[in-house]
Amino acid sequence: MLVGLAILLVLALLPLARPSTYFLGFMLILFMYAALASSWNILGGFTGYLSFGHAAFFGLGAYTTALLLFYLKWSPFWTMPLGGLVAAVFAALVGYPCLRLRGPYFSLVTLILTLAVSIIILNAPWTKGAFGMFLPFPPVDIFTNHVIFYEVMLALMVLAALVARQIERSKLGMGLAAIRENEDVAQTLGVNVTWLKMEVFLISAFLTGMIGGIYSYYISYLHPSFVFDTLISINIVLMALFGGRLTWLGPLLGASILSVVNEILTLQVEAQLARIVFGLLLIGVIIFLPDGIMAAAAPFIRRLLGQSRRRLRPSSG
């Protein structure tokens, strides 16, 4: 806990060392998809069910603080739990007959949702549709600019964090293990399938709306492409399965390696070629480490703990 509490210490106070505007801007991306991949655990790791749809309530999220900005002047520091009110309502709708499917069939409803989706939005005139819409900067200076989104940004990935540790450790979190472990017979035991499967898809459709709604407003220009991109909801999936899907603080790990691996491949190579290596990763993630990093080190970790352990015991002798 302490160690949590110093690194996000660091994180707060790093724009004081005034970095670069580019990494800031790295960073608020990487903070961005670890409370993405965190909100999508809540449902896809805890539950078991993988969605590749989050970027429909990314995109929701994002539109409509991006309309409100566009049209009533509100700010989207202001209107992002509105944001996240839309994600939820859509993911209640569509919830239902949706979460009453599992395994492939749920995976490929939730990413033709996110297609369906994309397409009202792109021939909806008061979107702009295909011609997109510019949104105002904040009037500020460039680097107060970034810092202001880096600090936003870090706040809504702790706040996601918290929200799946407190899940995992809860009751709920008790409920959903058994949904993911064994569906049928969870519900032979008495519980509620339906209310608990339906409440976490809520909660990470809500989440996921909220970081969509600052998003929107850090990019300054928004188009249908953008924000309900199918690589966003891959991404996702790929970096909760990578830390492992089991823990809250999985994805969290999983965000950060890969974050930095798609930035490096981002230079250093084609945009194509670094969609084939991070399709691959997955590939390879899910054959070989269906749990993640954090199960495959836990052993590891229980060993070196142990030691250090025995090492501060104090002697009998």
Given for the second form:
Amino acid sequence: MLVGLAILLVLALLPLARPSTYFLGFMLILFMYAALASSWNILGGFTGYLSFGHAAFFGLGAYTTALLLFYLKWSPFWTMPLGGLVAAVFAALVGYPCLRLRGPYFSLVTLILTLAVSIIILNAPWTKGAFGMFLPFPPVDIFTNHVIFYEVMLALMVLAALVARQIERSKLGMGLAAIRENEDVAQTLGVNVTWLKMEVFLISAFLTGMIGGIYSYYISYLHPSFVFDTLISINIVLMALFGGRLTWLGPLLGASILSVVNEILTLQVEAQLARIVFGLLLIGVIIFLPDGIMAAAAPFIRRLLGQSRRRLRPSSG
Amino acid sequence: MLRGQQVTKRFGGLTALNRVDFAIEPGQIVGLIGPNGSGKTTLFNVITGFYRPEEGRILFDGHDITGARPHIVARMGIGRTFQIVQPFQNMTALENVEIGVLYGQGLSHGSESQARAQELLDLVGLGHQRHTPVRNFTLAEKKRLEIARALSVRPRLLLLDEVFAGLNPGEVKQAIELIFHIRRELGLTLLIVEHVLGALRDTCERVIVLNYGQKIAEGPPEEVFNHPEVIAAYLGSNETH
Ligand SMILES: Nc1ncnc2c1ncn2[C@@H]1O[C@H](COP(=O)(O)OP(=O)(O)OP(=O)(O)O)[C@@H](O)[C@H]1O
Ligand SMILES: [Mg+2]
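So that was the form predicted on its own. Now I'd like the form predicted together with the partner chain, please.
First the chain shown before, then all remaining chains and molecules of the complex.
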């Protein structure tokens, strides 16, 4: 807990050291993916319903705030919850039929939904379709601009992680774990599985939409192929799985490590080759560490913490 | 307490239950037997809301629960075990039982819910193993856990699906004692599916026999086990006592 707060404080104050805009840009995308992976994990990790369609929520959030900015000059900084809301409404519409499907069928349908939404947005008259939308910049210099988005993404990451953490330790979290273990048995124990799945589907979609809502402002040029990108969905899933989907901390860890690895590979090695190396790495982890590196590292971390902070033992962090 | 009227369930062309009538009075222990594939588990699934019957009705304490969803049936007071034990492998014994306390009884997560789960583990003799990950349990222990978990929704009627299967004679004896003990403690009504006829002989006051989805006999165990149609059904399917 203390370690977490300390890390958070350092991250929040980091811009005071005037790092390069490149560095801030890299970090804020890392935060974004950590936030996305955490949001995804509330559904995918806790219930075992692996959505491959979170780009749909991300994109809907992005377009919501972009349209409000473009036509009404409303700032995404305060309309981003509306982005979340639109994503959640969409989730509510598709959730009931989708969440009746189990395993790969659910994953497949969420994947297809993203494509469908993307095509609709592409052909809608007011989204500028294939031309894309140019959005106005916030009226500040490039460094300040990056600092602002850096802090906002950091805040969203903290929000998503806190929501995930809260759910994990609650009655809801135990119900979700029962669903992940065995949905039929969960029902015979009184768990309203339909409602619980729906609840976290909406929460997950809302957070994801909100993150998308701020991303569009950051990139300032919006095209369906940018935000309704299946690669985003897949990245989110892989980061959460890589880190470990059983706890709230796993996705944060997965997103952080993979973002760094990806950046190094892209800079040091050729981008195409980087992607191959990256892919192989992921396949390896998924085969050999199915519960992610968190589960594999847990005994080690516990030993480390047990020795250095014995007095903090209760209220496991 | 529980009544079925003309219950019929089909899977495509197969009629798994064919106009089955039954009634269970409060406090009774009733056996449900029949050869493989005769529809015993299907009847459990119809009662607990996993399947909606094509025809007929299920009444529980006078309420029509035909086609009610499983979690509603559970909250109304019907607990069940599964033929193949299905513990939540990645949870501890205590967590396995706490789920039903939380959702079946509507408690919030805390010391009260854990205490209730602990009581149930104590009742089935697993109290000292509350923090053991369930995947390390023996089959006999998993079956005990399965019973504790079925009790976690605080049922008035408990449905047990082949809880003795796979146990050795000593364990069967212990399991029967456990069931009597639970019944005394909690005042439960029981419907027990069983294959091992011997186990039911000493346990049940009344037995219902299914064959190809039809009820072919009903009555006290001794009477039913000597019923010609029952003997024929069991011989025909190469079952032994
Ligand atoms: N979901 C299903 N879909 C199709 N057929 C099914 C389904 N469930 C059961 N059946 C069929 O219905 C019939 C009754 O099955 P059921 O499982 O109720 O038998 P059972 O009496 O419990 O047998 P056993 O002693 O082997 O457990 C069988 O022929 C079975 O194959
Ligand atoms: Mg059966």
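Quantities reported herein were computed from a predicted structural model and do not represent experimental measurements. Residue numbers count along the first chain shown, from 1. Only the largest set of C-alpha atoms that superpose within 1.5 Å between the two forms is called the rigid core.
- For Ile286, a C-alpha deviation of 2 angstroms or more is recorded between these two forms after rigid-core alignment.
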